[in-house]
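The form predicted on its own is given below as one chain in structure tokens.
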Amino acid sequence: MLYFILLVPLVGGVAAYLFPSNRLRPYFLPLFSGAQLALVLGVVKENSLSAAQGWLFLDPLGKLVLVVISVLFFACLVYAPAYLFKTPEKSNRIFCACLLFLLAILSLVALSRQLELMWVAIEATSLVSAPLIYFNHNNRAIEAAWKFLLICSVGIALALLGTFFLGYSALAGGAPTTLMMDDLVRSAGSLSKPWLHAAFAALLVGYGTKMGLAPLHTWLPDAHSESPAVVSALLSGALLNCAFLAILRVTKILHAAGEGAFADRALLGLGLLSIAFGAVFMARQRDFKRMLAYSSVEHMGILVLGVSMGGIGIFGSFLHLVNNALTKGMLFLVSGNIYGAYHSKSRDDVSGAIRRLPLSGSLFLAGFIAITGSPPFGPFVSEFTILRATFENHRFAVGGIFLFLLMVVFIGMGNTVLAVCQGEPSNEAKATDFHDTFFLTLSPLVLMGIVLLLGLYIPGPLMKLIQGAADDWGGTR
């Protein structure tokens, strides 16, 4: 079944490339997507599989993070096709392709138990997402794709060096020499704890660049501004995620040696820094989707900080995890269709988005009120979680600090959105011909509701995917 999951994505992509017609193309991406998540959900009852002699196996915190995936490339893919009949003079042979080429490659990511492959399914990531990033093929496109290239290619280097020195930490302790996850965590008190940290730092530094901490994160606002709706949504809500996984990973080995306060320290700073980076520059930000980027930076912050506090904190960054990939996703979809009607990202050129598209509109509003975790929506039940676990913690300047950036980032994402939502819409944006249909707004529509939802009520099997992945990591509820 773990080969069939990676199989059906990557056989999808392969048949979008060699399709012919470019107007039924798109229609393989909810087609061979919804096959990979009907798997998924197939799967992720089971409490343990692997393949390839353990080098793909389904953990508690690879289930969550693969139903996050696919729950969200299926509400993406069932809006691509839609989004790119806007735009039928543009070929979408490689667009389409490398969407489920992605799928598959993310799909590796949170199956891979051999850190080795772990790192060359990151890699691939990019190889496969510039193609996206550059499909406007514009300018601006064309930059932000090279410096996505560049930038995350310095960061997987660094990666790859760290992973070397995890290596080289259990030969030089005496250790049996492997890059295998459940072996070196066994092992973990046996790593030369010198060479340990120095993995650590580079591995925290290269997928930290990934992931988009700040101040790792300047391929982000470019790619996830250029990129089309779609591609946003994705590389904000599962990219970002593996990364992050990748991430979680190497500290578990910290935890299981004994310098889980090394790696901690390491976390709390990094996310603190994030989430201040993020506050500063959504202030007074113009274009709309960057700032939506700069959201990203932020919440990758929380995500982090939450882990560094331990016990509850585990709860509820993993809860966030799939907060904010659904409402992120949700927003950058929105996006998409103002962008579409206004053919601006510029808030000087966007006004009255209630007016000129009620539902696409009122949906970047409400997404708004539920991504700055304001209740009753999910991201409120995940925030204030995590800030009760700096107060059980004793940490009460980091909840201090962390609660001021909240208020910051509230008013300078409201800022923009108010004046994006509000007024009146230009003429010539009333002369447009982009209008909500239902299969633009429905994927959005369905995301705030799940985000509603969690705000309101966590349904009995995503709590045990949750609380799993926090157990196996020794998180509480």
The other form holds:
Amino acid sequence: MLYFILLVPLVGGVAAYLFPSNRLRPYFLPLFSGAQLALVLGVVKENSLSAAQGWLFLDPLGKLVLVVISVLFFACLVYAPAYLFKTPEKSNRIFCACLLFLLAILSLVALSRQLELMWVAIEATSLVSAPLIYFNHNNRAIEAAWKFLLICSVGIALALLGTFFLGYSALAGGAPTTLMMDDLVRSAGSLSKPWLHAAFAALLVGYGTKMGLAPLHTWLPDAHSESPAVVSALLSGALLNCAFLAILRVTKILHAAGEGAFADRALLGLGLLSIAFGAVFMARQRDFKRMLAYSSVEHMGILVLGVSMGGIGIFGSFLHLVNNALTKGMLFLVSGNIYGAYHSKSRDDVSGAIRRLPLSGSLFLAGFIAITGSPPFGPFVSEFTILRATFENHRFAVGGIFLFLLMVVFIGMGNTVLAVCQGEPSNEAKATDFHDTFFLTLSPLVLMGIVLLLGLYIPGPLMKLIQGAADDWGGTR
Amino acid sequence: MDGALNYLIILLVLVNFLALGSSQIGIVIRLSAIQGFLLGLMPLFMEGWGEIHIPLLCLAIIAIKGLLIPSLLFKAMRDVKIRREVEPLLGFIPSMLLGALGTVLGLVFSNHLPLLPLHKEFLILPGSFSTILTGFIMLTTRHKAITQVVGFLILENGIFVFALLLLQTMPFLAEIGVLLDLFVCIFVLGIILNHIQKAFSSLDSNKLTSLKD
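Could I have the structure of this protein in the form predicted in complex with its partner chain, to go alongside the form predicted on its own above?
Next comes the full complex, this chain leading.
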């Protein structure tokens, strides 16, 4: 079963590459990602599935991330054909193939139990996302793709070094030399401590680069702002979460080894720094896609902060992972629509989005209200839970700084979003032939609906999924 | 035999310094090829000829790091017709001094990490750290995209030196990781290099400055 989750998008990618018609090829995207989503939902109820001599397995945490990836991919790939048809003359062969390959590889990250395999998968995500970022084939896209590849390659090289350190910590400590998650957690007590610390530092920096934690996030705003809307949505909702998953796996080993305090301190520091970086750069940001990218940096910081608090913070963080992926995915898709109508990403040129594109403009505004943690949307619940965790841990300073930064983000982001949404659209913008169509607004609308639902009531199965992941991951402390 | 491995590592570190101090891109690429050969020889002295996959691994490393990637880089260099690294962010002499400092730090740092008695007599740890730092220095202070790629290569060479420590207990894994990573990465980077060149008609990553805040 696990093989099929990986194989379906893989085969879809190959088929899309070989398929000759540029006009029909985009329909492969919703088809294969829909099939993959169905398979994933089919295994949600299963416990402890494994395959390939245990190298692949489905643990509660991986399951949560896998579900989020699959849902987000399906939503984005339903949107993708309408997006690609805006430029029918451009070849989408590599683009479609790489999108499906990315889905397969990200699923592999969620499913791998072996840390080396997970590393190979994360490395492969860089390789298939680079052509996606480069889709627009202009100077800015090249620059973004080059930065992305170079910075992420260095990060991933450090993560490899960290993985080796981890292996050597087992060797030096006399533990069984393996990189299987379960075995490492079981024998964590006998891992050599200095090597374990060095391993964590290297892995955190390495995967943190990929996750976009400040100050290692420098590739992220460029890649997110220059790539097509679908890709930005997937990068921020799926790719970053997979890097977060990698960090969580490593942190779990540290906790099992009794070095949790060391790991949590590092996570807390990077988390607050990321939120601060996001807040500072979001204020007065003129490019609204870059603003959303910095919002991703901020929210990655929130995820890490929640986890570092332990207890209820872990649940809050995992819930926020779901909320952020869906809200941010929807915001990026809508920002693609706005860009389509205005041919600009700068708030200097874009105004009156609600008038020009009633549905997309309103969704953009609603998405902003949701992502900044206002009720009645999902992120409010999760951010509030994380805030509660800081106070329950008597980390009042941390909670205070967190709250203050959230406020700064709200004001800074609101500034740009209101400028984009309100007012009167310019004459050039009125003249473009872009309009909200059914398929360009369906996915954002559904995602927004889910985010609203999550703010009011978390459905039982999802609750069980998140609670299961939080219990399983936090159980070692 | 142990002595031989240490000599190889010392040679590797010397090559690092030469690479930091050289302005000719062709020479820097050649130096990275020499490092590839040195790395290819190292597993032999680590492990002996006991296992069949060790000589194969050595051949693969020499073929990829010593021959294939340098020839790809040379091709890229010819295509874009640049020969020299001009005005790096940090001059060649300061980079060498920084590299020397890195080597000292590597020695200090490696004293804090406990090695198995079996590995104590090797210079693997300081050699690895100083090579990784050399790669970092080249990555961050050079303007030309090709030199940055070479910097990344040197960084990976440093990581590979560390992987020698795991060769006996975790065969294959360490090796596959490094080789696969290098192979594909440089390939894609090479393609991008081509595109940068077409779009900007130069290979100066310094010109990639339109995206900022």
